[in-house]
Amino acid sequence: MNLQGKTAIVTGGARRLGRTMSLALAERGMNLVIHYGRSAEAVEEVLAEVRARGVQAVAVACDFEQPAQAPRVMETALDRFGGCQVLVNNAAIFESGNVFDTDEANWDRHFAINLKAPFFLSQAFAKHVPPGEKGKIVNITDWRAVRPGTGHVAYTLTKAALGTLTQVLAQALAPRIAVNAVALGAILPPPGKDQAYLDRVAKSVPLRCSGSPEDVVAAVMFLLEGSDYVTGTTLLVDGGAHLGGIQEDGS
């Protein structure tokens, strides 16, 4: 898919990959329909860089806890842009919780923000791909889902959901829409963690080292315009991790 002139939706895209991710979009000429929650401050820097690579870019705030909001996403789309080609399913959190810990409230928020959200706002841009052009969906999994531990279970439940979800809609969404999935290992150092923790599983992982959010761009860019005969597939940016080289702590 040829990028320029295009419309992309990023969720959470105001910080961390999401940011990385806006930023690589606006570099190939996309304009942008950034989500964020309630990183208002974040949001208003990145629309600043994203314009100043002269493409156009609005902000939405919708709070995914409560996903039955996640269309207004689209519908923002609608009505700057007219339409939208690529989607980015990138909002997350991830919280602690194992087995005995894990209490409703936690696996209420996981699920609602990392996987019914990205269902219903999928759903929406299925329904408004603009006539006569294909689109685009990528979601953003975790090596987890794939090599599952005991920490982090609601977490890690969604995210295997997730790629599920990517093949049903990879089947579904066909020829007009492909959809993937990127599934993440030790790129960023999660909240409250810093660079000691990412070198830490560095160790452990095949390749011994941590990746980059130019790593997760390249991948993401492979999907979105390096080829368009891949759909339902889920490329691991994981360093290995999902052979077993981590061992899940529940930290």
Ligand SMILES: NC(=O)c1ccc[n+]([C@@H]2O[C@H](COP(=O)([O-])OP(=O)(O)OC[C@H]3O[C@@H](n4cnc5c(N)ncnc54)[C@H](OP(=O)(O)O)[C@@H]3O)[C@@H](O)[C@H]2O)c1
Second form
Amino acid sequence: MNLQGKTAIVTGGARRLGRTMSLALAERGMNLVIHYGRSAEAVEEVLAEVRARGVQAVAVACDFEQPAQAPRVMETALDRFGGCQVLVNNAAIFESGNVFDTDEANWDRHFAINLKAPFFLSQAFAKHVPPGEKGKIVNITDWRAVRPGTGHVAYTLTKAALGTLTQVLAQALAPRIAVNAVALGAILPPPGKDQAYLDRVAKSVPLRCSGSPEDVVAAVMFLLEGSDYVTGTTLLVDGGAHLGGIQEDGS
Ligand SMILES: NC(=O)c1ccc[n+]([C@@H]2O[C@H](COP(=O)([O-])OP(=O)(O)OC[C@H]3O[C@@H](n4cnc5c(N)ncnc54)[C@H](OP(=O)(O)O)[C@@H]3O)[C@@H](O)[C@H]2O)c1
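Now that the form predicted on its own has been shown, please provide the structure of the form predicted together with the named molecule.
Zooming out: every chain and molecule, the one shown earlier first.
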């Protein structure tokens, strides 16, 4: 798909990997709807950086803990740009919790933000891809969805379900909309962890290193503009973590 002049939604697009993807899509000439939850200051900065690349951009706040609100993000795309061709479901939380200490609140938070919001936003997106045009959805998941451990129960279940949802949507929305996932390994230290944690995890994967935000962008761009003949797949960008090797310590 030629991305130039088209519109993309990036959820959680104000910071970290979402920010990198917002900037990369702007580099390709895409107008942007940048969704954010709490990062009101960061979203203003990324809006300025995106606009400096010569494209139009708008921010929309939506708390995905109330997933019924998620379609509002699509309404912003319709109001501002008249439609939208690309949706990147990136926003998520990653909280620990094993089989014994995961409580209902932890469970519900993960399912609302990581699974229900992407589903209802994808549903709204699918209804509004402009007539005669094609669309693409990319869901950001995790190697844990493919090789589950024990330390992040609710998170792992939501990412596994998002992988399955990718396959369901790919069939339901074909042939107009291609739906794929990118399952990430160690790219950035998770909130509350430092670089040393990431380095430790990275050393135990087959490729013996962490990935970079550019690796994530390369995978997303392959699915968006590299090939229009891929749907329902999950591209693992994890240094081979899904093959084994990481010592899951539950942290
Ligand atoms: N970082 C990694 O190495 C890694 C590894 C595996 C998978 N992943 C996946 O890659 C994606 C991005 O990772 P990341 O590390 O950049 O994520 P992150 O720092 O945890 O940020 C996630 C984004 O989700 C948004 N978000 C969280 N709670 C929300 C809520 N209640 N309502 C609306 N938005 C909410 C945040 O927006 P606000 O800040 O505006 O609230 C934030 O922009 C995620 O799907 C993650 O699971 C990342």
